[in-house]
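Shown next as structure tokens: one chain only, the form predicted in complex with the named molecule.
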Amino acid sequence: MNTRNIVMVDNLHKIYGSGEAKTNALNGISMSVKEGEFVAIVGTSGSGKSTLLHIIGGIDNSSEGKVLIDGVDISELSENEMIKFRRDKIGYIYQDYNLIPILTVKENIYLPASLSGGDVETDYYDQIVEELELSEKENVFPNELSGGQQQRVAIARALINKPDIILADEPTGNLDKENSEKVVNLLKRIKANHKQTIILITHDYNVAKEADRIIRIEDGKLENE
């Protein structure tokens, strides 16, 4: 494996709200992830996992500390640079899917490619859609899908641009065992083929154990630190 750190997180703090509503969601997290590595993040509900992933993906800002992606401090990017960076480098699977309700399944999956103006290999699209068992749902809208189907659309959308980094927030949270295994196998194969780096949050030990490394978060800190 390459030894380059593609993601470096330095002393990250996140405070939400103020006064009585103040929550210290992250309390000084430092970690790094190597290019091509598959890291699972585990921890109890409310421990700060989604907050950490949002900040790594440039979706939210930290209160203190730094995130370097490929050596670039993402807090120093302009708004436009950040949009381009997210679009080109990151595939994000949101915990609540974030599908666009007025777009069909196919349009949702193609969205990152449409936005970046890049071509998508039809074969690659077909392969993902088939593997995620969405072929029969391509022309329906998200509100006509089950939770697990919506989740699989969100996964397909995150993969379509072959991003360098896949940030997956409980991508199998709504799937049964068989579909969870399929998703994990798909991620692992994509990683093997395209050397993608995967940071994946999960509550499922069967998913976490497939990762190269498991990171545990408790109360906004890495455990054992």
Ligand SMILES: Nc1ncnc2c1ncn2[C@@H]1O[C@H](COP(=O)(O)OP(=O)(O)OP(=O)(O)O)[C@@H](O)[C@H]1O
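One more: the block was the form predicted in complex with the named molecule; return the form predicted on its own.
If you are looking for partners or other molecules, they are not here, because only the chain is given.
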């Protein structure tokens, strides 16, 4: 069994505001995620789960503590280094899809590779498009797709640079039960087929229970690991 920790979070704090307006969004969180693991982080609204995911992904900075991704302390990276590191190592799936409306499905999927100046392996692109059942939608625009289809495009976009880690921010939050189940099953297939590590945040226990492990967070603290 693989025991290498690809994500390590050590004594993470995040403070917003000061004085009476001071809020401890994260309060001393330490955790680790193994390579190839599918972890769900659950908690109520305002529990700190989104803040934690954003800091792991290098989108936000911590007030104290550190995050190591594949052995790299991301707090020590410059802004440009962080952009490149995030592009190469991390794929992000958003609740609201974040697709570019004036780009076709194919152009949206290719976008991370286009921004990095890298080449996409045609066979790999064809594989993920077929796997996500988007082969017949490549030339349409996001507004011509259902919510479930748009989320599958977002998943394909997150995969295109072959990142080591997929961070999924409430990926089923805007979907009905049927499409939520489809998205979760797709993520499980991705883990099996592409060997990615997946960290998903959700408030839906039915989604979380499909992961390998559930981490609960409340009031900026972990209840268990």
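Numbering follows the first chain given and starts at 1. These figures come from a predicted structure and were not determined experimentally. Here the rigid core means the biggest group of C-alpha atoms that line up within 1.5 Å when the two forms are laid on top of each other.
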item	value
Rigid part versus rigid part between the two forms; hinge residue out of S75, R189, D164, G28	D164
Angle through which the smaller rigid unit swings between the two forms, given in whole degrees	18
Per-residue Cα shift, V105, between the two forms [Å; core superposed]	4.8
Displacement in Å of the C-alpha of I155 between the two forms, rigid core kept as reference	3.3
